[in-house]
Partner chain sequence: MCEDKENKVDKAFESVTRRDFIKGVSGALASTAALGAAMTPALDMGKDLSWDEFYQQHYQELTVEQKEKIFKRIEQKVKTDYGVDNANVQDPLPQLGVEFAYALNLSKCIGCRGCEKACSKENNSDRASGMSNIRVLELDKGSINLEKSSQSYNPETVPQEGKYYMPIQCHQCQNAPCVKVCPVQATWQEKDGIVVVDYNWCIGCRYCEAACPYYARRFNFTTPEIPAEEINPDMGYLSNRPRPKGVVEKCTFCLHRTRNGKYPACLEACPTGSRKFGNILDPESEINYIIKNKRVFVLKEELNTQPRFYYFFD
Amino acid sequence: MKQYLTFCKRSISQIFVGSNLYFVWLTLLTIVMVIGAHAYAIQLRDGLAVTNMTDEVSWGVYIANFTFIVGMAAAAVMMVIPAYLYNNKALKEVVLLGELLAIASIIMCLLFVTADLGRPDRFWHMIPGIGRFNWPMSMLSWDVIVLNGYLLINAHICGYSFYCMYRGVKPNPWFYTPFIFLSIFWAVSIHTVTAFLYSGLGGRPFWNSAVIAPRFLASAFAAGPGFLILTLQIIRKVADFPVKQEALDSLRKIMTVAMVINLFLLGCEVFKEFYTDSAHVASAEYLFFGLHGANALVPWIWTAIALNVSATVILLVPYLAEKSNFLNLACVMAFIGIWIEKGMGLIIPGFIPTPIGQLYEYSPSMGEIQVCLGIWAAGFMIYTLMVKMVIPIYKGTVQLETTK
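Can you show how this chain looks by itself in the form predicted on its own?
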């Protein structure tokens, strides 16, 4: 126990040491978090009436961000599978950084869900024994299980791995390998269950599609690796950490395939909606072309399509994809494009028009935007601090032997 406490103490102490750029970054994140916390305090005091959500559009930018970030958490599996199943040594050296991203992402997901609750203090109604969990009837209860389970699995994998690395010993396979394979299954389940939350709502025909779950997974396996490509390059430069080019190339190839599949599935959805031209096409028509003068989301979705297509073209052309500047540009475009497509382009049009044909458009209020930015800043803060703690262990500058 004393050895473990020393490990925790020495790891945590690393976050208080760094360059001026590091502390400027933390200061900026803290400012954004404080602004977001202030906006949330107002919402907590006055209720969801201060947001632009209504009875007609009851899920807004909070759930849009939640949906996207669940994919970011699931994307860690795209490093785990090649690293452990196919023994990709380059990815195996940095796979735990992907697992840390999953931890930060799940925490952000839980924060966005909390922000969307008008009375988060009533969450106790779902606690088994005190309230009623409604499992297995409720898809929401399934989502609670898979999100919290995935958080615990990744926390165990990372914590145990870095503790063994600190001690200079190999992880015990019985405490490590089963959780690696469990995390692969669990990563797919968190996004699948989230997709089922939407596609299982019979009164929202825009979401009643069998390809919602595959679209979620494809977009997650594109945006997640794209974010990791950018992050690993920053870590390599700022922390002087040896991230091999082979690892970035592997993530690029995964991202390329996922982007193509994501565009294909989007095309399938568009064909299904517009070729049949049924009464249920109203939401898709509103999203892509506007409906009866309401067209707030039209610029959003076409911007997303333009970004995703451009990113895919860059990734498919080897001459461009192998140049770091173009690759980084493609990653940024894919990240933004998929955020729009899975957020504003999926959640909001599911409510417009209403089941009785009414049109109530939605755009986030300034308070909602501030809360969202605050949660994003919290996620970046958590990931930054975790990486700062483990990089010295990775590099061998913080080890058990140095305490003697």
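Show the other one: the form predicted together with its partner chain, since we just had the form predicted on its own.
Excluded here are partners and other molecules; the one chain stands alone.
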């Protein structure tokens, strides 16, 4: 027990020391978080009226970001599968950094959902046992279970692994392997359930499509590895941590396949909507071409498509993809492209037009943007601090027996 507390003390104390760059980064994040917290406090006081959400478009940029970030959390599985199932050594060395990303992402998801609640003071109504949980009927109750479960599984895997690494012992497979397999299954479940939130609604034809869940997974497995490729390079540079090129190559290959599948599935959806040309095409028409003069999302979705197609082209041409500048560019483009496609491109048009045919557009208020940025900053803060804690354990500078 004492040994474990020392472990906690030593790793936590790591976050208070670092280079100037580290503190500048944390200060920047803190400033954005403070702005976000202030905007949220005003929202708590004045109600969701400070957002631009309406009865017509009743979910906005909070739920859009939530949906995208569930994908970031699920994407950790794209490191876990090659590392543990195919014993990819280079990835195995950094797989825990991916799982830490899952932890940070889930916390961001929970923050986004909380920001969207009209009555966050009543969150306890959702706690099984003391509240009244509409399980198994409500997909949202499933989401509460899978997201929190995923958080716990990853927290356990990371905490246990680093504790073992710190003590210099091999992890006991009984405390470890079952959770790895569970996390693979669970990662798929979080994004599937999140897709079912939307695709289960008969009254929203734009979402009522079986391809939403596969699309979510494909886009997550593109954006997530893309983000990790960039992050691992940054960690390699600023923390002087050896990330093997093979690890980045594996992630790149995964991302390439996922990008192609994602574009294909998007194409399937577009074909079905526009070739059928039923009354239900209205939302897709609004998104891609504008409807009766309302076209706020048109530039966004075409930007997303341009970014995703360009990223895919770069990834598919080995000459380009193997150059790190081009690869990084492709990762940034895919990340932004998928963020638009999944957030603004899927959540908002589901509400436009309303089920009784009225057209109301939506764009987020300044307060909503500030809260979103604050939550993103909080996510980066959590991830930075966690990585800061574990890098010395990885390197062996913080361990049980010796200091340096």
